[in-house]
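Single chain ahead, by itself, as structure tokens, in the form predicted on its own.
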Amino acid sequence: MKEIQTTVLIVGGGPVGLLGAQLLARRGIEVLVAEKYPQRLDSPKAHALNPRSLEICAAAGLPMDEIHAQATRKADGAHVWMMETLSAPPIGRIAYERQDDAVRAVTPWPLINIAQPQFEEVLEGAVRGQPVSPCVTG
């Protein structure tokens, strides 16, 4: 087994681990992200980022245009649909809050619908692009 030296070890390459690596690497701190899966899992996970999370992403220097490009179009992701099965007609729907233009009075980043695997891809790309590029292992 090879010995590895690092200043900070982050266990888990999900959104929290990758954002932590991004923040540390931007400050010149050596980071190693250890992830048990060799590739990103595509199974359903979280799928929305609220305004505060997006404000943190922007402050962390993440590519906000890329995050929004990966998000579901507002017209397609503005509601939570209630269904008994995927092939049955919808029972009803509830509009996501904090997506309207009025929210821009308090934040530049209204809620978006983005699947966690796509968000993780953007995060990983940003982390790998840092001058002190963290190593992400699978």
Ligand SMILES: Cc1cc2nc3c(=O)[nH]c(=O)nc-3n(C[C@H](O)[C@H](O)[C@H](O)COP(=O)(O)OP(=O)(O)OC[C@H]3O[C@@H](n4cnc5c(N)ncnc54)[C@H](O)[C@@H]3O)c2cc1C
Second form
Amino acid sequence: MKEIQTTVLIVGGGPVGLLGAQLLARRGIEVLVAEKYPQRLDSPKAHALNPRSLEICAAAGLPMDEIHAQATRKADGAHVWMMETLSAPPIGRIAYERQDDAVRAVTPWPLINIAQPQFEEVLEGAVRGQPVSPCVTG
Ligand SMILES: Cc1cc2nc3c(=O)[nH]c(=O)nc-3n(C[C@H](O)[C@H](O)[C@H](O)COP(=O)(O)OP(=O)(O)OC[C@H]3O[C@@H](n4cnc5c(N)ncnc54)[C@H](O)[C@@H]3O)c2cc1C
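For comparison with the form predicted on its own, please write out the form predicted together with the ligand.
Okay, now the whole complex, with that chain kicking things off.
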């Protein structure tokens, strides 16, 4: 077994672990992220990043253009559809939080829809690009 020295060990390379690594690495603190799975799981998880989460991402120096490039088109994530089966015609729909441009009066970052695995990819790329070269295992 190889012995590895690090200042901070983060167990789990999900959004919280990766964002934590990003924040530490930006402050020059050496950090190691240990992730259980060698490949990112693509099972259903988060899809919505709300304004506050996006504000934190921007403050953490994440590439906001890349995050937005991975998000669905606004029209594809604007409603919650009610259906009995995926192939049946929809019974109805309700608007899914506000995503209109008027929201920009209160936040620079209105809600977006981005699959969690894709968000994690962007996060991991940012973490790996930090000058202290935090290591992400897996
Ligand atoms: C169906 C679904 C829909 C959701 N929708 C939304 C949404 O729209 N918006 C939203 O904000 N949130 C949503 N959530 C919640 C969101 O997914 C979680 O809040 C988020 O994933 C928590 O991040 P995390 O990094 O704490 O944990 P996780 O994402 O669970 O990451 C933990 C990581 O740790 C790893 N791990 C576990 N055990 C070990 C170990 N022993 N050693 C090493 N690694 C380990 C795991 O493999 C995983 O990669 C949703 C969740 C689900 C399930």
